[in-house]
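Given next, in structure tokens, is a single chain: the form predicted on its own.
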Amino acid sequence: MDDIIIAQNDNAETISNINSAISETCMVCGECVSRCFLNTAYPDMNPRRLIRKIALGRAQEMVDSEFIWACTLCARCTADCPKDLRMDAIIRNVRGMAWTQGKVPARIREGIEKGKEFGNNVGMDSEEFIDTAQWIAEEMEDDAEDLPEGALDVPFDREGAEIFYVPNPREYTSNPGMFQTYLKFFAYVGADWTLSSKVFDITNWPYYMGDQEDAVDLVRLMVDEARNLGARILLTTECGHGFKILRKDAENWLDEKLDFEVLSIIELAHRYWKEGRIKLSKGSVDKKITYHDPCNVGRKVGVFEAPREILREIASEFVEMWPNRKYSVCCGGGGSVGQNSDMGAKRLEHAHYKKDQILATGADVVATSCQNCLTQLGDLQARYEMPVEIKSVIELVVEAIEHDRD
């Protein structure tokens, strides 16, 4: 299903290899049915119907439904599916059929378009980008007295440097305190970095809508621009989607290898960890913490290990949710539902399957990977008034190397 092409000019043409793909794979075993936490939200509705129908010619009933709005496209309920068929890009499919017919969410297309304008979701120019980037860091001055000078100077265009990150638009508008985090992090592990003036926006909007042309477009922008810096590694930040797509798709689209690893963040603190760059304060936070696993960063890409290694040498107490891993329940914000203002409190009625396994671990903190998730689990937290805190990962790793200076 992966390969299905939106034909973005072509309904019809959609449609029936929709169709096609479906009917000759889809056993209607049902093993996908259980899985979906949304099936007590849209009882008339589930993944097997949902094949069903577009099985049956009855793709339009889908594309005018709330349903494909409402799914993450977290993958769980195909994650064992006999054919292989993937939901996620049966959901993308259907969408892209929206999205030719003008009914998409306006707060996405608006996204989508400003993307299209500015390389970036939020509409920011490049000068404004590097102007609100060495604000945010001048903000951090009274932080850095443990630091050499000039150890929070954010690099800009430096050819040749080991690393080119790619921020999420958040942490240079709504969420600041990331940001900070991250330049915390590279002073403290001395890290060889830069941003770009022209690429800094992680974030692949048209991948929600199955808008294939302009999503490849901004995997060849952010490619393009390691090659042009030099770059050995891309670093994404906690994105959960924009990660999963350079590191599984980017090839695929291009048809080329690339020359250059892809890392999340998390891996890289993992693996400075390991190899002596860092040391992590042992038991240094001193509260019960669990793992949230972000659909993306665990069930499609496969990041489990790291963040729980890390996670364990530096909690007190360490206590898993069930279930885990590839099996993950969904936080209810992926998928660009947590974008879609549409949706409302919706994706946090949605969400109580995750709301009561939060619960059930008595864990002080949350911890994840991904910044829809952090959104997400936070809003949740509120909502529910969860005794919990909501943290990142490379949060709690920050801390943690800031105790072992003290």
Contents of the next structure:
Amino acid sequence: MDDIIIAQNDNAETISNINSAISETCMVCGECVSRCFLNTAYPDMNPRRLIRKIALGRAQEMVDSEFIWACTLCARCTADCPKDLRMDAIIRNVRGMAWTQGKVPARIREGIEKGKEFGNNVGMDSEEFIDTAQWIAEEMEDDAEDLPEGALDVPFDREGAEIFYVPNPREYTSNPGMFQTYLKFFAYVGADWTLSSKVFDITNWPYYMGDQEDAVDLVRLMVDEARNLGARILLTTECGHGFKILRKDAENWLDEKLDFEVLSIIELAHRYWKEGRIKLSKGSVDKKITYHDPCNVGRKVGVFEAPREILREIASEFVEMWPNRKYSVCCGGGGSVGQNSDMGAKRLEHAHYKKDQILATGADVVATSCQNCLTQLGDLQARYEMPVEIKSVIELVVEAIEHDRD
Amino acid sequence: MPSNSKKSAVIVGAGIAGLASARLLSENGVDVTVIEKSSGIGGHVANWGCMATSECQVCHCCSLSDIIAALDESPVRFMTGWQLESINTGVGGQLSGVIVVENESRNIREIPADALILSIGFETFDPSSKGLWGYGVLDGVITLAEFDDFIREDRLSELVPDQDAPRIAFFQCVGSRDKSIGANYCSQYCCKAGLRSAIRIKTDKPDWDVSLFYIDLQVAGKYATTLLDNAKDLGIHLVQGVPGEVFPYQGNKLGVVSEKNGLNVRDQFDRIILSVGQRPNPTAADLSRITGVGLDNFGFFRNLEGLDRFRTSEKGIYVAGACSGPMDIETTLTSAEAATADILEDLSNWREGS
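In place of the form predicted on its own, the structure of the form predicted together with the partner chain is requested.
What follows is the entire complex, opening with the chain shown before.
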């Protein structure tokens, strides 16, 4: 059995056989026990027990458990672990053992196989992607008078474009409305941007599974394509783990410097607004808005203030959930849980803490900047009939951008 | 004892370490001046209450009043409201005196000194920097030092005014042994202080429910077993594992989740008392610049090793108490004795040499 990496730091988040002095790391302080949002759903499991089981040579019990698939890799439990352990990395290691033993949820395995063949988890080829993207753009014709001329021409493979935008497959499958939102954003800001007809999936499902080899391959594809295109910015859509991997892990994984900037679209919007390139209509969204920090965007990368500054500008009222930022409670759908049909509706039952947190704010709108969180929060809204709308930050930005409507 | 009447020492910091050193040096004929930045003497210990139940719990708080009583009869000079500004050195880099400045008037004075003791103590950890304990956010989460005020002022009944039999929890290792906040060390006083406080409550208020959440109880020394036995006999719940989050529960209660018998259990309390650890005194950085005594990775003064651990890299400059590392009152007194012995040894050697 492979050893499990227990001590983790930002540079060591790779799967390898490192002998860990496990008894010298975790000191069973218990901080993580109380911070895990699964501690009521799995009353006999918690992050600390997981580590102790591994320490006692019982990792296989965890490989065969449901707990490792219910975990969302949110890493709130170890956000300030006294010993610097990273639970997301530990769980990915345990899942890596499951992967090598062939014990991986079917739908995820399928997505990974497609990723290896097509470079995207839905198995779409270049031609179909171009057709789909153009069709989604054409569907906006009714709104075209609102948009600058040429806004519906979707650029592909434009060498020398400043921005290489990588979408999430939801945008050209289940949720084309999101893709339209981003197209509008690019049009309003006059972005010098392009899509790639070959690399058009920001997600990285092998990462979820501790399948490091395939995870690195997907990052390699994106990085090489950004260089082929000569882009100065690799722009990630509102996708938590996709953004986090490129921004935080890619250089370590590939062991090379990236010669372009990795930005999330929310950071780009914030930058353009601060530079005066776009104007946001102050208080124009007449709603009480709260912000859900996606674990990857917030706790793991540290983007806390950009979305808040934008939302404070455009909302008539902005309220915080407690806890927030570094201590934000996971939506309950991250880390493959949302994609894993084996977890079924459990992900909604597990997220009662998030539900309570949202209701306590009395907000009309929950904004967030991760499509995974958006889907989960939308499902939570329906499941618990919460009187809130769930919106992406960029959706709200697009609503609030002041533009020439002549 | 040889007379050291022509020798003088300056002590920076009038906490128990500085005062104990002052008393011992003065008793051995050294001319002593104590510089204290604040307006009063006694430091943290002066704000700490006696933990005695029907029996002494050996917390050593009362040593302070004994030391101050002895100092009242001594020729030791106190300069409260003054700070160290710079040091003077003579031939061979040997310390010859210090320049001190008065906080308000900015008056400057030069004091001859053959020895300088740094005894500026520590600062308690501010638990609001780890937000999920709710300190500063949730009413009812307080620090051990804040709790201690209720003991010192003899108003324990007011701790939870509207409850006959409140539930109290102590959290140990708050701000200690914690890499995430740069304090990967044991503060060495809190297990004992937490236990004594819990025992004190349970003795005065047998109806109250008292729990103490710990990682492992670092209680060493000859009174360790007595403390633990007392706690158990009184029915204090000693619970392994310290919750990392406190949440509001049923209105004004404080909820926590911890692991008991292999299960995650939810519990609620009326007050949660955080046994906050010791952090370096932030003024150590200034004094390090002034004196040349380095700081360790945590920000405590860097002392020499072995038998010289109350000496520093700078000849004539010594450390006593928690400014060179966390310690309890008993150890602090020992460190003051050791620093004093080193000074007396060095002073007598210099005299013979000169």
